[in-house]
Amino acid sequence: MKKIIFSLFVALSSVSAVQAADANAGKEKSGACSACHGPTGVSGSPMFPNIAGQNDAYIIKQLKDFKSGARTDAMMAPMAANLSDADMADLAAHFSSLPSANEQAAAASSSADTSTDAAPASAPAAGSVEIVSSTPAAAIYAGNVAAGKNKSAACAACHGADGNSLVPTYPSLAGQSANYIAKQLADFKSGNRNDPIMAGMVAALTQEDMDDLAAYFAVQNTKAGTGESNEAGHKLYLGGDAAKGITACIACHGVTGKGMKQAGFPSITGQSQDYLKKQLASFRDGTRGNDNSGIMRNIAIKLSDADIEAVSQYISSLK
């Protein structure tokens, strides 16, 4: 009888959460989810489930189970750790409202057929479109690349003229996601990310300045890592550590460390070991806390000094 009453309580709690959910808020909170489950809830990898069109009560229950440990997964545990009941309900409302994988595939097929029928005879051949990086490129970047180049002189001393830093304590910005760079600049200005040098550098920057700088550095070429590989770091990067509950770095940053721009996960290729170690240590001790949903803090707090040394060395070798 007690089990039945408890089950009814859980079910009623899930129903109550669903009723109070906000799908629009869930969409805003879903950036971190898209890395594995896709921006439309349809995963591009067979390792991760499709959640578009899934029952909202089921999604809520799974998130709660990942958070409580009733369901174990080294990747989902840190993702769910900082989610409130409202967050879970909002995310569930968003993903449950999306068309299922089959519905999306059918719509894409129908759209492709229509596009083929309606395509003009004079349509340019694939690969013939010239991309000019000196224009505002509003369809890709919020900022103006040329304007960003003119404004980047003050950045060159630490980050390099082309965004590839020659100083191991400073990050390379070349090829980094424009959205990520703009967010970091805004966080330095607001105080959400603390650094005495950067605080002074960003104090007078407008949002337009930040967008322009972000666009400029985003289109520069990233130089390959020059560090030595590390076997222990390699294993941690690709597979994590289930015993410690450490999520594999590959889940968010990809096999080659290029990150996932749409999800807000930065590229870490080309960064020095010194810089990487400092950031992981800062996430671990909480002196850096501007990561989305506390993802990096939840992972870094489980890393030993030896883990940080090994994985940062391996990342610095990525090409």
Ligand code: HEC
Second form
Amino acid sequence: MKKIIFSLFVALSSVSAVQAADANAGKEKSGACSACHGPTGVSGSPMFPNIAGQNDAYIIKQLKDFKSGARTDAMMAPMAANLSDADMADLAAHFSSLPSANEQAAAASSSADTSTDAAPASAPAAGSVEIVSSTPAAAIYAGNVAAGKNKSAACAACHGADGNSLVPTYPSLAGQSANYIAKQLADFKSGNRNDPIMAGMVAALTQEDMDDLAAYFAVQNTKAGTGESNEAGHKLYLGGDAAKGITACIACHGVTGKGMKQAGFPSITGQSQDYLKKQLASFRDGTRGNDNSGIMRNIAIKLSDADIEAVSQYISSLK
Ligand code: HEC
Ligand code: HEC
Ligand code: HEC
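Next, give the form predicted in complex with the ligand, keeping in mind that what was shown is the form predicted alone.
What follows is the whole complex; the chain from before opens it.
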């Protein structure tokens, strides 16, 4: 009897601990989660579960299990490793308070009914590439490949006529996702991503120009990486570093570095080690801060110089 009362007391006090959790604080802490689980807890990729509207006690239990290792997952282990009990309770309060995926889809389709001209009803014409924004409400514009080719003459000197750069300081654009290219161009234009050369290049571009250029480069063939492999870099890329809380690069950039278009994770294949090193160092010191929710800055800040050297060499060898 004593035992029953005791466990009842434990159960009740853990319920009140859940109630004391702060959903607003959880929202603040959820930036790192949104990359995979979506900003509203509904994931843009079939790889990641929806967690909006999930029971809070269940979310807390899963996070504890990922932290203790009772539930194993290469992506969630480093995410949960850094969370305190209070963080978990706040995050659970936030995600459980959000409408479920079905409720969000129903709300989006009823609002889409009233604004029929927001997105083209037909499939994009041949020779065009859909630019899908990660913001669900944004209009979908189909960039035109042929128009992009004409406009790309100004880019060829540095990025190569087919988007495969021959100079290590200039990134290749061939085969990169159109969404990512369009986002970078818009970020250079707004100053969200700083580069004196690119700022000058984009100043006169319209949104349509940027979408056309993105469409053109996206359909070019990526050349395989020519760098040498690196054992330590390979390990970090595939497994991350749980002790340092580094999420494996493979989780978002994929086995061969081609990224995940839908989720906004860029291809990093075919880039020079010099370019990769510069980007990782810039995310680490914050000079590049255009990654949504600090997704790359949160990872890069935990990388040592040796990590950056090794992982960038490994990536430059990906085919
Ligand atoms: C790099 C991508 C990634 C990030 C970032 C991430 N997750 Fe996950 N999460 C996953 C994957 C993948 C799974 C499924 C794991 C499995 O297959 O067991 C998962 C599972 C979960 C689950 C269990 C869902 C269920 O139905 O069992 C919860 C809860 C969760 N994540 C919460 C979070 C929270 C909170 C954050 C932020 C602190 C976060 N995740 C950040 C990829 C991620
Ligand atoms: C004079 C050389 C030069 C020209 C011309 C040039 N760029 Fe760039 N571009 C760069 C450099 C340098 C960077 C890398 C900036 C950095 O280090 O962050 C870059 C970066 C980019 C990126 C980001 C790539 C990534 O992987 O994140 C895109 C997209 C891009 N340029 C598109 C264009 C387009 C489109 C044009 C033509 C309208 C163009 N560039 C013209 C030098 C140039
Ligand atoms: C949770 C997802 C995620 C993980 C894990 C991740 N990245 Fe990224 N990475 C991104 C996103 C998103 C961007 C693009 C940010 C933006 O919009 O500019 C990016 C950009 C980059 C870029 C710049 C690409 C370019 O063309 O300029 C490099 C380099 C990079 N990541 C390397 C890595 C390495 C190395 C690791 C592992 C140590 C890693 N990433 C882990 C999501 C991730």
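Positions refer to the first chain, counted from 1. This is a predicted model, so every value here is computed, not measured. We call the rigid core whatever largest set of C-alpha positions still superposes within 1.5 Å between the two forms.
Peer 1: Using a superposition on the rigid core, decide whether the Cα position of P99 changes by 2 angstroms or more between the two forms.
Peer 2: Passes the 2 Å threshold, so yes.
Peer 1: For a quick test of reading the superposition: does A57 move by 2 Å or more at the CA between the two forms, rigid core aligned?
Peer 2: After core superposition, the displacement of the A57 C-alpha between the two forms reaches the 2 Å mark, so yes.
Peer 1: Relative to the superposed rigid core, does the CA atom of A25 travel 2 Å or more between the two forms?
Peer 2: Yes, A25 moves 2 Å or more.
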